[in-house]
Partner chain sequence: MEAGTNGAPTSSRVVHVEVNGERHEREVDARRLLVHFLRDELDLTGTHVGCDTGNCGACTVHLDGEAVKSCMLLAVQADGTTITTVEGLEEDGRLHPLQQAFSDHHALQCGYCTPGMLMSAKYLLDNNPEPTEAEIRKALQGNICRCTGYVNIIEAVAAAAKGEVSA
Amino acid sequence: MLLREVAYARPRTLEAAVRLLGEHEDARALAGGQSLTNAMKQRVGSPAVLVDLAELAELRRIDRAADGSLELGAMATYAQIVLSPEVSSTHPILAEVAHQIADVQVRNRGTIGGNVCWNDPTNHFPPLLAALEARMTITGPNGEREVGYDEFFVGVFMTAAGPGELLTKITVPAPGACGSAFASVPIGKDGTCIVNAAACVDGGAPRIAIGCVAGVPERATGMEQALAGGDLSPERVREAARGLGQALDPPSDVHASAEYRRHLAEVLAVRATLQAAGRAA
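Give just the one chain, in the form predicted alone, as a structure.
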């Protein structure tokens, strides 16, 4: 299906991009375009103005900050993340997950900022960033503000970035002795996930997040608390995960029933936690 007529702008500065988004009530930022373009073709979304961010080189940077945290520009592509030495030396789990997304063409165009701002519940990065306790920098007419992942993800296709604002940076805290892992059951080899889970083990209680079961990533707080004592043996982790699925309210669709998603949530939470614990050790 052909796109409806749409105005197009390609600003060269972040300030100009923010101004354009603020001037037009029905403007949308265009990052990699992997999701937005398809939504426009299907008439799910029909913005009047597309503000293409491709010229904003400052949003493609991947840097290590002085405190050891990793700073990902919102326009960093999956391919950049896979190949980045900064990522591989601090948070290789990000490259591991980026490499699982779709195919080479999508990884060359798709961006981490587009992935989290689209906030499709089946996307890979939201639960991973929840487990890593990432912070998001949003830039708008009034300057920058930073929010945690728990404030950023609001609902299905909804985030804290409001009209006239852009996600510009994702900051992942310094890893310390952390071990991280991601487990999923995808729809086909390169498809989106039926359920996924991410875990981070950092000496204390593990951080575990489940995706594809709600409009935002769900932290498995009960399981985390049960494992706070530090015993991450397979038997203890499986015991802690028992009942996790029943606390969730996932949807049923053509790919899986709600009950199957509850089952997968427990299985994948265990799998991710044990792998993360092994990496931390």
The other form holds:
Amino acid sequence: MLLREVAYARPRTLEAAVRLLGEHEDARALAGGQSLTNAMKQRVGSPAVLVDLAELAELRRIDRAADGSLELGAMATYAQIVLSPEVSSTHPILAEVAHQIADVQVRNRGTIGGNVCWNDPTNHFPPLLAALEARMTITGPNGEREVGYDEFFVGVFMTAAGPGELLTKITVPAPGACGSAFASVPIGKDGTCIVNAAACVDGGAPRIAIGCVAGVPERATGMEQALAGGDLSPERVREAARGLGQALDPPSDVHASAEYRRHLAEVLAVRATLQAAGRAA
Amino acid sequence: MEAGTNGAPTSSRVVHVEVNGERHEREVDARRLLVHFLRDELDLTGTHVGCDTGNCGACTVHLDGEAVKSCMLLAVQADGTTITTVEGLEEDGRLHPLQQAFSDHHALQCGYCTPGMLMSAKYLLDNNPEPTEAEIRKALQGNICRCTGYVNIIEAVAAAAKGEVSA
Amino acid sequence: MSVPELRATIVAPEEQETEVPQRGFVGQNVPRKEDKRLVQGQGVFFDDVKRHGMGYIHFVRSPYAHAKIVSVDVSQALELDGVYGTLTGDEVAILTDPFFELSTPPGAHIQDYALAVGRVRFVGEPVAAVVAASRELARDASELVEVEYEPLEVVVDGERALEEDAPVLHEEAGSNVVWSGSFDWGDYDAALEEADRVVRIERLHFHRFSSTPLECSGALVEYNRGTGQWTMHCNHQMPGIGAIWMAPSLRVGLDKLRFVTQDIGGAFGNKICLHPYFVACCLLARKLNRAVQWTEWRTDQHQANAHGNERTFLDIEVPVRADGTMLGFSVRAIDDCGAFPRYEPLGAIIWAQVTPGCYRWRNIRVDFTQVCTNKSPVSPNRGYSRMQHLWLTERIVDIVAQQLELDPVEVRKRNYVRSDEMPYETPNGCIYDSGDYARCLDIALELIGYDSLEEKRKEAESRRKLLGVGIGSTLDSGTNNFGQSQLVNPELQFSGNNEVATVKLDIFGEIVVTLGTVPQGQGHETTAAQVVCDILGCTPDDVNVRPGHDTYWNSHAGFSGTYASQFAVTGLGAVKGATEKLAAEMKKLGSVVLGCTPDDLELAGGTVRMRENAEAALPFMALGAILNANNAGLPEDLDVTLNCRYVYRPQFEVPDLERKFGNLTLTYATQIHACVVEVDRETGAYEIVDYAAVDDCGNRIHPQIVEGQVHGATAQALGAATHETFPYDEDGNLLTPNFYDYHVPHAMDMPPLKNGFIESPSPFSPLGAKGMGEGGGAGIHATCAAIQDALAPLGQPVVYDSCNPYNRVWELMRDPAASASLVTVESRDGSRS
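With the form predicted alone in hand, show me what the form predicted in complex with its partner chain looks like.
Entire complex below, previous chain first.
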């Protein structure tokens, strides 16, 4: 509960925030703080400087871009996403999943940017954003760069946003005729996920991503390819998922054995895909 | 109120907050959690600590009208905000209907989770005056109670929503 | 009859009409006295108490499960600005004596101190303590304490701990055994002979978990160097026993230790063994001449305070007749108490309060061994020791029913003790006071719609769910006969039980009650007031029950405290006794004033008045004022204090130590639960879709409070059955050290509960009530049975563990033969299956 000493700044501009992050060794951006504060309480993470992004209103915006894609500011809270008309009109799955995260108090503070930057393998958004093929905008001392989700997620608690850089925006491509779904086996209702899976179906090959099985969300590429073209009947989807688990190398921990996670990965990939297909129809 | 500056990081900071209608100005260590600021410095000991991982919700307060866990927030982050704690629930010396309903329905035993539970319940009713049972359960998901099994808490919130509380 | 004008105030009849209170508040849901302060955030929990210049304690805790302490260096910590001082194990070893052990040898030789001395035996064990000006600073300083360890081999498994070459935790004890003993009641060998079949179960495991009260432990401790007294504002739930441990260790008299509690944020037994921490606090308060506060955090509590006993049952054997009548059982039990026994080995006997469970089993043989391992020490935990044993009895019933293809409902009814047999003496001499288990079961089954079960199974099947039903039948034995402690150690000078209350009438007619108990949410202030007002003829609002407990001012007895399901019997028994004494005194005083005999008087409407003439009445205020402030002229021999103390003492005998036979508890409340689960065929994830809890605790003083206890005990049991577990890795690291990984049920997890009740008054308790707060863990047993029932179509797997997270259920589904192979059935024609 008791944090190490830390210095705190609350800049008013994005430029100042980036400057502060670059100037100080071991500085960390503080978004909603719903994971970082916990790590600091346990003293497993103790940054020297916290740069609070609370004042950067531009990072809280949720917009629909001209090309139909959805732009989520990194500081958009789960609660904001749940209620956003832009989200519900483009990718309602984001709201549906955000509503399952933790609890109302955490949803009021926790942000999508914090969720993906923390990249806890049990988080909800990484696999969902993988299935939606989101792109991340990172701002640093040398300006902005955009990376795909696959480049962004690097490993457990690691992303492409390096020291002195800040995730500012997440762009989710226009939905088209896409149907999306998310399936999980959590510990207790709407609890921490043991395994989760997200799927997005829009006529071509479905995009399927599995969470909680590796440091980054794993795309089920074999299953996707097997399902490219043709109908998504339950039999065919189940057949395509066969072997998916064995291709994974998930961790064993107190909540599940690797073997159980492999099994759940197949079951949940099927469930998410079938539900997404139903929604696309 | 904007509390930001573009200045250098500091290990302590003067914080201005309005808590239950009273304004406070204190210098606070940056590392101090809001819950300890409220309890140890403002003597508002109704807000409790039941865990160290942000799971139990005993420390729930309203920050600018939103339910938050005060153990998941630094006191300096609350600079410039308006806070309501359980001590601020009564109106004109009368118990809030939720407080009365909790007593009516035996929704508390040891009473340790109760302040956080009340603040989460109030946040629900502030935003959804006629919740279903499922909505009540969902709204209380972030608050752990080890005594009641939640049965009577859910009943109490439903009763308060309907205005069915004893005088 | 005329009323003396001098002292009497006459209550006018019309006023009397409106003020006459309703008789009979006992049995009603009166508003709880505790609630107002708690909903206002005005409760006073230990961490709310502050003192000028207080210091905050942070413990340096062991990162190793088993290691020698080579050195402890606090010099760097002491150099940090704002650090007031430190305490090490070396100092503790000089300044204190090891805590008194309850066990006979070998456990008696174990040396348990406030801080680790020379060796650490579990992760999180306090090694040193630091006191500083702020909480954060104390933790900073604790990180500067340098401890050098020499790691030792670790043992985390109870069976492994018994092996010849296992590392020994306490070399003084010679082995890891704390206590062992065998129990043999009835004629087990004859039962085996008589049986048509013998069911054998190789192994069952009751897991570690705890009730994890939401408020962790702690204390603000002050020392007065003038008086040599310590005051602890704390949340110890059993200060009497706390002082018995602490005072000799600190080498002071009992009265040097003052425990003060007001509100306690749940305890469930987990706040009984706080003495090591409190002794460290006391030493620091004295050493630093400063008030010090220790606040335990959740991770500390999970790692290093109070787990429930883990128990492995081996070689279970059940002789059964062809019709499903079970003749008893035999078992070898290994109880893992973690690194130090503390309250143990009482758990090695407490289970015997419910030896045959709810059943008419007459022949029982138990071989019981308690061992130490490199895990957190255990402490009593709601359902203490009986829950583990009752889980065994319920598993026996459901496994036998499964193997012999009998209906679990019919088997239970065939084997339950019958209501017409009450009071029923068990094979080990316990007296089940009253109850009707079969009727409770019928109510539970009706509540879950048992008749339409098969349709529900089919409907669930259409959703690819497996539906199962399970029953848990348990007894909550309350009001211990502490003489049972002599069954584990004949030298112990404990027997019987007692509890105290005082009731006084004060100068303005206020009725003031103090209790010997230390409540943590059980509503003692309210129920005590109900009992008092019914006797004194007033309302609960007229009765002030002092919140909390202060060992200086509350009268208490040797067994005072709030634990082991007994307040409705012992606590209220004491309240009743004290109030009856006060009532008699009030009548006696009234008779002097009114010039009549006490028998002419009654207490009603807040007055003492003539039975035959209600106009001749003295309000309580007059009585209080006369005796306390206006007493000139009262007869010299008037023996009235209006301040009455009563010690309730249930009638017990010391058990027969040779036969291990005797009545171990006074009352037995019944819990019959029925659980309906739906298991996902593909994932093993499951949900409790219907649940009924039927309780019989005799006369219910406050039905709402009783139901609240049932809800809470059920929620804890369901949590334990599904996700709550304290597993360790092979290095002795707890894998669920806080609420992030230790998932307790929240509002969405809890199924809707259906409650039923009957009232079988206890013939033995003062109010016909029975203790009932702990429950018997029926929810665990019912959930295990329901899962086993649901999975039966997949090849009859056997639920062998008390905790069944989804992963385990999936394994039961995937490989049903693995668990099924734990059970064999021998037919007495010689065949085996």
